[in-house]
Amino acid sequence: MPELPEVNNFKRYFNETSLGKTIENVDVHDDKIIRNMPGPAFADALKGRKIVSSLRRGKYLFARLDNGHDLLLHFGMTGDLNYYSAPEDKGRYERFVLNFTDGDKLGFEDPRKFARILYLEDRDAYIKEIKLGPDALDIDGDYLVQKMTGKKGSIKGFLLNQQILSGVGNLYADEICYRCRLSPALRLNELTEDEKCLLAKQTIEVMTGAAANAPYYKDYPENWYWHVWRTEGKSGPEGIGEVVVTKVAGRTTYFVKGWQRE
């Protein structure tokens, strides 16, 4: 599932292909993922509009239009962008496509239809409405440590709380805990001050490093973070412990039992 680093890569792709272009019209093949209006109304709202800028906040990508409104792209589990010109390059799971006045196209693909696409008249009001917290690339360690203070929930639940920290998802949360040698199920009130500082430091380092390396979530390199260790039954570092799978904060969770403190 695309998390902050992956959506950061989508933003780069979007900017390189579509920024500054004018939408001649929109073909909606399946409006299930368009959440706040019917397909024809969505197409009509975008027709003739120029894309003037983009903003990523956590896992959300906003495309600002020349009328001050925004097209919101939230990729869900399997969302993807496909920029093309020739009809034969259309993706199999394209749900809608922006047809630009220069003849090029930007298709939005989503095999499982879990994406959330919205046309927004007020981006800031929407961010406030869903209580989306600060972006994980825009915070510092002091902010995270302060947010942990007085909390009793699990580390993983904390990391996944988009109202506190926008952009961290399931895979990166497990990676952060692995690097800290802390079980994702550990409670925040069970952490020492040094462990809280370490957790904050690794959160920033993992998210910053991953975003800088522009991952494509369907084709990670073999040495990409969790690919190194996140296999059930695999021995832990230095042969200590074993990777197990459990549920934490309602999510499938991997950690190295015997290596990460429980």
Second form
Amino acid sequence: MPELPEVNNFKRYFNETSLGKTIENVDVHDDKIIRNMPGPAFADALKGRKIVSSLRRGKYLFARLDNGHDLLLHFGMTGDLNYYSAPEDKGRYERFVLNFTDGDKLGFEDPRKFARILYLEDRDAYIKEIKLGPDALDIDGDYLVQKMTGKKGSIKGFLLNQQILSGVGNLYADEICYRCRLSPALRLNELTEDEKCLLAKQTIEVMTGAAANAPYYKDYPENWYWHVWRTEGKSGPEGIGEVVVTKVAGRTTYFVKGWQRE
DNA sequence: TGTGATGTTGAATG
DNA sequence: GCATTCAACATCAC
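Now show me the form predicted in complex with the DNA, since the one above was the form predicted alone.
Once more the chain from above appears, this time first in line as the rest of the complex follows.
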């Protein structure tokens, strides 16, 4: 479930389990998700390195190594971390595993293999290369409003564009639109200035709130945001409107028809 | 059995 | 070059 708040939890999990440890060697079971070198070269590059710090930006998690290079983890749709020591705790979908010198292991699991794992010599150059926008927890409303000017695409397409703002994913984008009472399919040039300000404000609030409330890795409360209303046919707030499912910006989209302006 | 899924990319189009 | 759209990626769960 990796959108920004989830990756924030991955970061915490990673820090608590793996920071300061030294990689004795790496087992690559499937190098499909390693995007910039073959499995053996990847394993070779990490061998003997100590993990000294971590940095999250949007949905990207960078693990800084003691040679100044980085191990980049992007979790795709189904990426996950699994820290363990007993071999029987190895996950079914483990794609590679860092074996630390203390005997513990950090497995990277990913059933669908949409994750993107890279060994980077220059983290900043990579961020520049993919034009990754600023982190959603690190911007203000003015920045977002300014980015909206002149754009004609859907609200949802805007929120999902990681080059504008990094961290918002499909579920949180719906949540933000719901809070603004705006249909995700509305186009930016159809919004009033007030609505643009509201959209910017809610984007920051939702992402900040979700990141702050994430209690612990894999332990999301049932009453979190979209859980409350992300059900087709469900009656909207105060009995107004009804939840419908549609497709916006190529993604499955839920909104409350009759409650959110179209 | 067919369908859709939390994300990104690269090609195609305007 | 920029903005936007959309299919493709690989596999599993329902």
